[in-house]
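Only one chain comes next, encoded as structure tokens, the form predicted on its own.
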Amino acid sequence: MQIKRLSNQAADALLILLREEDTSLSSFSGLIDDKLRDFIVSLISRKDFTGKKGSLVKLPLFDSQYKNLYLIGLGKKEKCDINLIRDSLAWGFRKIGRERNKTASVILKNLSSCKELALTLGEAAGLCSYVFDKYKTKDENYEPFALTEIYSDSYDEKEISTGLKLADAQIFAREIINEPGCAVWPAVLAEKAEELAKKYNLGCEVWDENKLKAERMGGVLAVGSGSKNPPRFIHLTYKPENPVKKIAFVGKGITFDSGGLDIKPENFMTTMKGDKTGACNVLGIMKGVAELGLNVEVHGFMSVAENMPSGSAYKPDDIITARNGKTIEINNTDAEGRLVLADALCMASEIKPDAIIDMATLTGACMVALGKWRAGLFVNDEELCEKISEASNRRGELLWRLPIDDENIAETLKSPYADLINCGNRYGGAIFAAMFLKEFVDKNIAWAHLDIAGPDTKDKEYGVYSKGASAFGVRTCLDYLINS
């Protein structure tokens, strides 16, 4: 998608976002001709368009430099924020592109009091057209997304470029997450990491099952033991010349999760190709960091396995040993994500970063608690909490902080036979999982855990999200790095 400065170009479509209070359009003078402005004002005065949130009017235009007019309502001025603008722009661009408009002008002058308009425009333009349809047969009537060029009065080349790069990183992750288990297994995900490293000159180390055994990666090995596709551990490194900070990202990469011997019911097993989201998000973050050229040293750690039932699978009652020497009694093979993350968090701690951020589709309990539009945030450091929360608010990826110091739940982590047990009872499951992970993080390192199980997958299109994988968290983490 190309975004250019609005001047006096003709375009197939004109998109304007209006709040309920935007009635006179006096600020649009010089951006559209008086005849068109008067026409839009008459639509408003006749209540044909009210600016109500979520409303859309499309009209063909004649004797104008634009063929079609699209008006989208943003609702009340006091409730209109940058996240609503981003979603509305993406919705508008998506509709324009699907209705065969190749070029579009968008006027945002009435919203100029909002910060980051140009960056948000770049995000919306970059994210609007994504769909995962590579396996669908295209017939002779198939029409690809048409919109390729956008002109805007809110133009800042650097900010727009940043927005497009944020979007591109998220789409890169989405594309891999959406792939089924028959197309992406641990070795394939490792190959994708190697390709990314080669393209962007990143450091890359991949450990196979033999190296995992030599390096005492007991969690990853146990989870991957039931599959014919052996596990992998991936470490990517981006290191500029004089970095101001060192940040580590850790991702859970279960390329398919059957539940293992504690097998999932049928209706819970569908969509488990998405259990690799955390690792794919880390790949997207590493791509974004490299393209943005940030002055931060960034490490991406991904523990990757396929959790399958077989004669060689790990079993309930097994006791395994994580990299830091802590022993874990297995009482549920479907609580596997925390086991692969345990080893990766140990590895991240060993490089002594300023902060560790892990992401995982970890618990259904978090989804029950917070719903499907908000992720759980668990954090041991107030400054890190504040910075991540600010980044998530700017990027519209909503988080809610949950406790990580519950003494009663801490008691349920104890095993009579090992240092820890890997799964508690049904109550406080997301907190139990986060407190389990905490056992593998150096207590002197700022650490945040994002349980993204809820917003990981979208059932339908909405705003910047298409149906399928959302790669929730990629833009938030990149924003955090930009503003570190």
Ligand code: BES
The other form holds:
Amino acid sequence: MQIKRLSNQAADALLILLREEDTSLSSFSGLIDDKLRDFIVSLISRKDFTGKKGSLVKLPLFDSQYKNLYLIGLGKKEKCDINLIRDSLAWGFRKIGRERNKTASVILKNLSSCKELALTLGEAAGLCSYVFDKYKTKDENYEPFALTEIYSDSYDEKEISTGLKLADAQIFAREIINEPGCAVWPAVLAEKAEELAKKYNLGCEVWDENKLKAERMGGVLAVGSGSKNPPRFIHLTYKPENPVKKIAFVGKGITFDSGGLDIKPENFMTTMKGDKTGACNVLGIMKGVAELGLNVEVHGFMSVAENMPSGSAYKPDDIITARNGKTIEINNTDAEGRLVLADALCMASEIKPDAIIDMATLTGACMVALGKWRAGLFVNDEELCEKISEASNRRGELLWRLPIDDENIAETLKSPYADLINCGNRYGGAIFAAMFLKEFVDKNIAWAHLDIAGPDTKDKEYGVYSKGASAFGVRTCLDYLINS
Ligand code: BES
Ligand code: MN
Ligand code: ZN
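Let me have the form predicted together with the ligand next, following on from the form predicted on its own.
Below is the entire complex, every chain and molecule, led by the chain shown above.
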């Protein structure tokens, strides 16, 4: 998508976002001609357009430099924040692009500061056109997304370019997550990491099953043992000359989660191609970091395996040993994410970064607790908590903090036969999983765990989300890096 400064160009569409209080449009003079402004003001005074949140008025225009007018309501001024603006922009652009408009002007004056708006405009413009439809046959009724150029009064070249790069990074992750298990298995994900590394000159190490054994990666090996597609561990490195910080990202990469021998029931297995989101998000972040040229040393660790039942699969009652030597009794093979993450968190701790952030579609329990629009945040350091929360609020990827120091739940992590058990009881499942992960993180390192199971797969499109993978967390992590 091309974004240019608004300078009275002709365009197929004119998009205006208005709050209920925006009735006089006095700030629009000079941006649109007076005749058009009077027309919009009369639509408002006749209550044909009320500015109600989610309302849309679309009209064809005649004798104008625009063919179509789109007015979108943002609701009450006091409730209108940057996240609503981003969602509304993406929604508007999506509609405009689907209705054969190739170019659109958008006026955002007075909604917020130009800098903030420009970045958000870049995100919305970058994310609006994405759909996963590569496997659908395009018949004669198929209409490609038409919108290719946007002109805006909120123009700041650098901020817009940052916004577009955040969007690209998230789409890069979505593209891989949306691929089904028959197209992406551990070795394929490793190839994608290698391609990325080649393109951006990143350090890249891929460990196959033999190396995993030699390196005592007992968690990844156990989870991957049931599949004919062996597991992989991937380490990507971005290293600028004089970095101000060293940050490690860790991703759960289960290319398909059948549950293993504790097989998932009917209706719980679909969408489990999305269980590789954490790892794909890490790939997206690495791409974003390189595109933005950030002055931070960034490491991406991805544990990738396919969780399948078979004669060679790991079993309930097995006792396995993770990389740091801790032993784990398996009482549920469907609690596999924490096992692959255990090894990866040990690896991340070994390089002694300033902070570790892991992302995982880890527990259904987190989705039950927080719903499908918010991810769980578990963090052992107040400063990191604040920085990540601020980034997530700016980017509209909402988090909610949950505890990782519950002494009663800590008791339930104990096994009579090993150091730990991998699965607790029904209650507090997201906290149990986070506290399990804590056992593999160096206590002196600031660490945050994002349980993104809830917002992972979107049932329908809305705002910046298309149906399917959301790659929730990519923009938040990049924002955190930009501001750290
Ligand atoms: N990948 C799932 C969690 C999940 C569920 C992600 C729904 C996205 C949507 C994870 O591996 C899993 O199976 N978790 C179990 C844990 C249980 C066995 C302790 C769960 O949540 O039911
Ligand atoms: Mn599982
Ligand atoms: Zn899983």
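Note that the rigid core is defined as the largest set of C-alphas that superpose within 1.5 Å between two forms. Residue numbers count along the first chain shown, from 1. Residues that one form lacks are left out of the comparison. Everything numeric in this text was worked out from a predicted model, so none of it was measured.
Once the rigid core is aligned, the segment that moves between these two forms, defined as three or more consecutive common residues whose C-alpha shifts all reach 2 Å, runs 112 to 115 and is the only one.
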